[in-house]
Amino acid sequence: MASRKDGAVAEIEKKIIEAFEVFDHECNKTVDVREIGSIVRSLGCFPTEAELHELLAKVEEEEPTGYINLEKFLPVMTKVLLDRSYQPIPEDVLLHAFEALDENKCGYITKEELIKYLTEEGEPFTEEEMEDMLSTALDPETNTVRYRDYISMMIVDET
């Protein structure tokens, strides 16, 4: 029984190391602190910015260097994956959120409406996050986001 659990941990650690190494450009077991969000999301976790900052606080050196070491990141991220922390928002919740913003119930939101909601409400998107989202979500012909299609693209297959 213990060996199966150890095997699962070893498999998780292997995935974390592989994801970390993609961003370890110097091959010295460190990554730029700004890459941690990408690494965490590539592993199927979707923390808020506040949660990401909490995670960074656990893995940064006492005197921040701007880099994160694999030896500090690995045990923290292993626990995150074992605990299934930062799970994606379920599809029905995303759909309900978009429908609440779609005042005319027409199945889409205009680019202008979306920018307004995502930069002026709640935890605002940065300009880069807005550009990334719009490049994926926006229908260039109609300048709208057909949110059912967009949600289908975003859903993480957990198989």
Contents of the next structure:
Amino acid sequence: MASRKDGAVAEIEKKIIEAFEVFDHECNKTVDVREIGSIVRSLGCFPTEAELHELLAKVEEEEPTGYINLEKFLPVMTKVLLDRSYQPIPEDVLLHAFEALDENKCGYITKEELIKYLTEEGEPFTEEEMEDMLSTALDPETNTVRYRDYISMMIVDET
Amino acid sequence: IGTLFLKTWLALFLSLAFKAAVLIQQWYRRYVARLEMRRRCTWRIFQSIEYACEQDQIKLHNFFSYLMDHFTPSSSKERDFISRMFISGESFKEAELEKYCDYESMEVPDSYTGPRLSFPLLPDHATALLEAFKQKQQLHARYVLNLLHETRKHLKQLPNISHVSTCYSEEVTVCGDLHGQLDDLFFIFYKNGLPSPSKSYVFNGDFVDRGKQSLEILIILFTFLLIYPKEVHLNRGNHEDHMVNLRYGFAKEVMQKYKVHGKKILKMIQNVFCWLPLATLIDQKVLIIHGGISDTTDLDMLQKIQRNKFISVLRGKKRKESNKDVEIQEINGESKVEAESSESESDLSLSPQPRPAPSITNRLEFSKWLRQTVQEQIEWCRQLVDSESEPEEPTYSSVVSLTELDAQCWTHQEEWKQILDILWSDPMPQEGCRVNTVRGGGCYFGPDVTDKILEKYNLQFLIRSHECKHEGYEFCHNRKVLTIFSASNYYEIGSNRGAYYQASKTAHTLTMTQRISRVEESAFRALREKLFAHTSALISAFKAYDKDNTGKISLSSWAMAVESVLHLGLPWRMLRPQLVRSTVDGMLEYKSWLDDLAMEQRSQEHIQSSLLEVIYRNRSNLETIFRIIDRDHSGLISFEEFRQTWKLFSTHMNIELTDDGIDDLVRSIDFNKDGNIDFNEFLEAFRLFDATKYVQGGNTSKKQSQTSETVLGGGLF
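Please move on to the form predicted in complex with its partner chain, as the form predicted alone is already shown.
Below, the chain from earlier opens the complete complex, with every other chain and molecule after it.
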């Protein structure tokens, strides 16, 4: 039914506006471009940095001002949510990712290895991001990351 | 071939590693973003609840002020009752004050091991006090009173606007709100050094309330003020106000710590606060005030008014009578302050508070009478305008004379607005200047107002406090306004950093996640309490969305209904997962949800649930009223006074309550048969939330350090 679908869209739009407004410090329907990542992700999406840049290109002004307008953001984000782009990463996929980095398949990755992979490969972490992840993930006694335990802990935190 | 194979395998592995890394990073960034959102939502929750409270407070006092002007007591009993409410704030005459708060006859026993002060104070006294407070010792009441007397004497000589020059002092350090958090003050002294001839300090108000060591902070600040009068400067904040202290914890703290002499101490402090300077000016270029400014801020007026007249900024209303001129003005939290400019003397400004149509059948005599009185007043005023004659009926407030009539050309009202704006305003990003409806006092001022005032007085910069900021500080208005907030962990451990706070990274004991979770827990607990307190209103709102009476509503409707009842402006859809745990087909069974909420809040079974809800929602307001009534801070009020209070309160707050309801309530409280109610016991029964709050994670004495940089070094901004 048409009205039902509209209702769903309206509800999605409300959600987006709410998330947007949390970061809209000046209450003028704009947010700093650097916060877009947080907004998109807190709406349930898991974009890569590259995908995020693509999205930004669609919502930025012709002459980038450093701010994103709700007007432009809303339709683009609505489509993202309706299309279910940037799907969540399931627990088992995450586990496989960690296992791929665990050469010897021993159930853990050393601190040095993890740092190397995550700050040199993929879409590298900043020093801050790396430190922050280590603060929860690292087992200080062995200086390793027991990734199964780490994942289970993080998944619980998510709820 | 071997090496080729190896290379291929390596290449394959590397690309696999690449992909794996991307996945992990992708996932992790999303996790961090969620945390950030949760942190901001938590922040919003605290802010909205806090501001809502402050607005209540102001509404309450507007109500009393309104009563003051329109109340014609019909019996001496009523007159006494009301007079007790309003005279309590009055300043004693000098001699009376000295007599009442006399300390010289107080003996300090030999067994007392705390610091002993002698005047004039010396730096050694300050260090002794700091040490003593670190050891959790208490200063003897005699020395407290002595200190307060001397402080008052000193402050009286100071102008309304202190001037500081950087020629004489190499460094000027500005500290924002401390709110009774002594640890923060210690830390600032530790990192920045104690006040000294080469180290000036400006403390920008809000020294007290909320934190548990407000009195210690005052003692330390006043001590340094007296030792280094040229280098230490204090500005008054909106919490340096006994009416606010009644509600936000300082009055309670003093009474708890000084059971015998607490009342005297509070009285003295009342008279010290009103003598605190209003602003500080550095090199004629940097203006430091607690709250902010408005488009009508007049520094010349501020320099000249008698600041000590304003014991409490919340009771600014007063009648001014000179010749034929009578002005009745009123500050209503909802409407703009009208200071209608008038050329002629006999102009009259009046903005009566709109009364809601009485729809409640159970109206007490009092409210009927109140309405009548309002009508009479309006009539009378209309007559005034027409006839330009003197009012015939002396109203109550002219019988109860307040402070002396000022001889200045400004009205008391205008002066009061200047001070109110300075102490209560907040900056806003948009241009213009509008009434601060959230706080109920002061303005929101825009960058254009800042520019205008800075230019008018040839200033470069504005420093203010009053608002808690994540990082302890925040620039705005093109970096012309700086907000400094010094109390770290203001709402809950982990919620914000205070400016001047720095901890080494190795001392980082809690992860970001853990910190955010704790604070979040606390915020949601507060939010659920608020939801519970509005149960009846929520049920009506939900039913409106459930036309078919299925007992279920959509989550979208839930969000809209909740906002329409609570008016907190929160992102409900973001918060929903934490508030609504179970849904059936995307629909919420609202009755059982509300039942779950109620179960969480442990309740006393023998009190009617609706009454409980009403009281629960208003308990902090009730406390304030009771404390006002209990002028001698004895903790006892008579049963009759209790009923009167309750009726007054319920009338104004539009609460329907039967006499039987009140009787039932009283019966469930233990009160001695002589007709007195120990209202501390009464309130204790409803301190459900407070009790649980301090058990979990809210222990401010165990502070966790955070990784943050010192943002502002010593030196002038």
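All values reported here derive from a predicted model rather than from experimental measurement. Positions refer to the first chain, counted from 1. In this text, the rigid core denotes the largest set of C-alpha atoms whose superposition between the two forms falls within 1.5 Å.
If you fit the rigid core between these two forms, you'll see the Cα of residue 102 move by 2 angstroms or more.
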